[in-house]
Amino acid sequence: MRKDKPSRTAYKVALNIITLGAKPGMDKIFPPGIVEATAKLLVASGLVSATVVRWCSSQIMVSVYEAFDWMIPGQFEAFAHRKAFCERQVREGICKGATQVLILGAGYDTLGWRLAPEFTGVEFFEIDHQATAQLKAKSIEAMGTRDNLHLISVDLSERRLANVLTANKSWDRAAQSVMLAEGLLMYLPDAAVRDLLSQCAAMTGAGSRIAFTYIGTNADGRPDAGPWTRLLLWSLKLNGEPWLWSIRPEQLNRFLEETGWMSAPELLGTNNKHGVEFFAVAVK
C-alpha cells in the first residue's frame, strides 16, 4: 500500500457506496444516511465534485458496476451488506454496554461521524495512515466536527496499536468496546493480523467485541476470490494493495482463540458471506 497517497481502495469503496445507493432496493439494506454522508464527505475532501457524485448516482453507473460484477460475483451489493453488518454490531455492542468504538483502517467510512451525535456517551475513534486520515479530517472539519469523534493519523506498520491507544488519554483499556476491521485484514500478512488482534484484545475490557471481514483460502493456499482469482490478485498487486491474508472458515475459531478472542457465531449477521468476504464477530 502506498503510504504517501490516500488509499485507492478506500476511495473505490466510497464511490461504490454512492453508486449502490442508486440501485433499487438497497435502501432496505444500507444504514440510513450512509449514502448521503459518503457523498458529502468525498466532495468536502476535494476528491470528487458534486457533478461526479451525480454521475456516480446515475442508473448508467449502476449498470456499469453490474456489468463488471462478473469478476467477483455479488461483490457490488456486498458493500451494502458489509456496512449494515458493521453498523449493526456497533449498535448492538453499545446496547450491551460498550462505551468505546474503534474503527481500524477507517478510510472514508462515515459510521463514527453519523453515530457520534446519537450516542453522546460513547467515544468513537478512527485510525488510518496519514495520507488518508488527513484528507478525512479535512472533510470532517467542513462537515461538522463531533466532540466524541477522535481521528488518529498513524501507520500501524510503524507504531503498535497498543502504544497508540495508551498515548491517547481518551482511550480506556478497561472499558467494554467495539472494534471494527472492515475490509482490512486481507491486506496484512499473517503475523500482522495475529499481532493486531492480540493487541485489540489486550486494549479492551471484558464483554468487548471485534467485528471483521475476511477472505477464505483456496485449495492452493491463495485467497479465494472465485473463478477469476488469478486475475483479481494480479490486478490488486499491480495497484499496490495486494491481498496477503486469508483463512478457511473452519480454522477461524482456533486462530481467534490464539489471539485472545472467542468466535461468536450466535451474534446476528455473523458467518455470512457476501461476494467473496465472510463476516465474523469475536468477543472477550
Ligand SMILES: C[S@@+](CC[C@H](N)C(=O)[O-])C[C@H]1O[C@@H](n2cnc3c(N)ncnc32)[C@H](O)[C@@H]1O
Second form
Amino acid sequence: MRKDKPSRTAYKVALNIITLGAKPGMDKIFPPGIVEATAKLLVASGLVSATVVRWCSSQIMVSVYEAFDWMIPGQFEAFAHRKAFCERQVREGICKGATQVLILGAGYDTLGWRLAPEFTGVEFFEIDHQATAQLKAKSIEAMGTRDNLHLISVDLSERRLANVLTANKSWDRAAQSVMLAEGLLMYLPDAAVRDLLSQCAAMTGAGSRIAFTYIGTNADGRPDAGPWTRLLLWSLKLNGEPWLWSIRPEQLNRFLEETGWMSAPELLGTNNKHGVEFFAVAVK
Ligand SMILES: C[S@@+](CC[C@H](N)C(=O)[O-])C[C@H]1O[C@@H](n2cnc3c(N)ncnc32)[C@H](O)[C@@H]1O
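Given the form predicted on its own above, what does the protein look like in the form predicted in complex with the named molecule?
Expanding to the full complex; the earlier chain stays at the top.
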C-alpha cells in the first residue's frame, strides 16, 4: 500500500456510496444520513467538487456502476449492506453496554462523525495511515469536530495497535468496546491479521465485539474475487493496494479462537456474503 498518498480504495468506497445512494431502494438499506455525510466529507477534503458529487449522484453513474457489476457481481450494492452491517453492530454493541468504538482503517467512513453526537457517553476512535487520516481530519475540522471522536494517524504495519492505544490517554483497555475492521483485513499479510485481532482482544474488556469483513479463499489458495479473480487481483496490485489475506469461512472459527475471540453467528448479519465479501462478528 502506498503510504505517502491518501488511500485510493477508501476514496473509491466513498464514491461508490454516493452513487449507490442515488439508486432507488437503497435508502432502505443504507444507515440514515450516510450518503449526505460522505458527500460532505469528500467535498470538504478537496478530493472532489460539489459538481462531481452531483455527477456521481446521477442515474447515468448508477448505470455505469451497474454495467461494471459483471466484474464482481453484487459488489456495487454490497457497500450499502456492509455499511448497514457495521453500523448495526456498533449500535447493538452500545445498546449492550459498550463505551468505546474503534474503527480500524476508517478511510472516509462517517460512522464516528455521525454517531458521536448521538452517543455522547461513548468514545469513538479511528485509525488510518497518515496521508488518509490527515486529509480526513482536515475535512472533519470543516464539517464540525466532535469532542468524543479521536482521529489517530498511524501505519499499523509500523506501530503495534496495543502501543498506539496504550499511548492514548482516552483509551480504556478494560472497557467494553466495539472494534470495526471494514474492508481492511484483506490488505494485510496473514501474520499481521492474526496479530491485529490478538491485540484487539488484549486491548478490550469483557463483552467486547469485533465486526469485520473478509474475502474467502479459492480452491487454488488465492483470494476469491469472483469470476474475474485473476484480472481483479492484478488491478488491485497495480493500484498499489493488493489483497494479501483471505480465509475459507469454515476455517474462520478456529482462526478467531486462536486470536482470543469467539465467533458469534447468532449476532445479526454474521456470515452474510455480499459481492465477494463475507461479514463476520466475534465476541470476547
Ligand atoms: C478499502 S479502505 C476501507 C475504508 C473504510 N473502512 C470503509 O470501508 O469505508 C481500507 C482502509 O484501510 C487503511 N489501511 C490499510 N492498511 C493500513 C495500515 N497498515 N495502517 C493503517 N491503515 C491502513 C487504508 O488507508 C484505507 O483507508
